[in-house]
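In structure tokens, one chain follows: the form predicted alone.
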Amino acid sequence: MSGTPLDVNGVRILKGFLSQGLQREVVSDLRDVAAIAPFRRYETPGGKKMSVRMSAAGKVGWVTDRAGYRYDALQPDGEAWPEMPATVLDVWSAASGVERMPDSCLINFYGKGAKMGLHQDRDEADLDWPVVSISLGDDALFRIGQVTRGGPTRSIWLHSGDVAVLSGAARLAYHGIDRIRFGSSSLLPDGGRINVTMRVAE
């Protein structure tokens, strides 16, 4: 695994980090996942349905409804999550730049018109471990801000392969999907994105 860094906002970009041959990997290794936490549209607080689709691996998952946004142990249906793959915990080990490992896996999956708002990804117990995310599958223009809301933005398009690291004191930078070039990869054979979001949640 290697990659081209660049640095967007604070935020670390690896372009083409991981071969085309480890993308296939992991999107088997997800498929496994999604066997046994499949991917659900979650409800926010406010009552309204997102657009990306989520799933998730680790020892907690991501999840969100009437309730809040939240870290739980078990799925909605009741079920534990799944183990994080071994190719995802892999990633993490070669761009977090950390050794302690990630606890939760969120998996997005984004369709025709899905997106994602600015947001901080503040939810996990200690803001001082990184967040490592993973691009497969449709190119997406992923948008980056302040660590206050406001102020200017930059932009770039990520593509299939493609790795983000928030960290330091870009750790809790605004960011967002804007947008999905859709059938701009030929990972997914219906189109799409997939996006892997490691993290120390606990």
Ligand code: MD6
Contents of the next structure:
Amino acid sequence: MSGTPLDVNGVRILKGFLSQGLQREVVSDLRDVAAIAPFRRYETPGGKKMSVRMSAAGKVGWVTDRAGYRYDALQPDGEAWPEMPATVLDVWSAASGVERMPDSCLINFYGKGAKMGLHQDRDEADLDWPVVSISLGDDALFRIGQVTRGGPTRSIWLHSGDVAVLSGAARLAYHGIDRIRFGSSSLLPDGGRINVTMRVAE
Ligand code: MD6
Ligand code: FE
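Give me the form predicted together with this ligand now, not the form predicted alone.
Now the complete complex, all chains and molecules, led by this one.
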């Protein structure tokens, strides 16, 4: 695994980090995860249905409903989350720059028209650990701002196999997905985009 690093407002973007073969292996492992933890459309604390469908793996999984954003040891149906796939953990080891392993990964699925508003990842107990994400499938326009709301933002297209690392001063940078180019990649036969974000949640 290697890639050309780009710095966008302190966020490291590793273009082409995963080979096509590894991308296919990760997708296959994520299908096994989804068989145990199906993709669900959550509600924000404000009661809006998110356009992105979400699953998770690891000791805890990120969820949201009227009660708030949080990590939960159980799925909404009361089942435990599946284990994190080794392929995904290998990407963390190669890209995170830390020895500590993640205990959770959130899996986002973007169908046609799905997007994600600007947000910070700050539901983790210790915000000093990095967050590493893998993009799979269709291209996505990733917007990265500052650590405070409202500053200037920069946008970059993420392609299948790219990895983003939020660490150090940029760990709390605002970021979001403005849109995807549905059908731009052939990795997922029915189109769409998957983003896997690994975290030390607890
Ligand atoms: C996405 N990514 O790429 C949304 N969060 O679909 C994130 O929200 C994200 O890429 C934390 C770290 C890296 C990320
Ligand atoms: Fe995020």
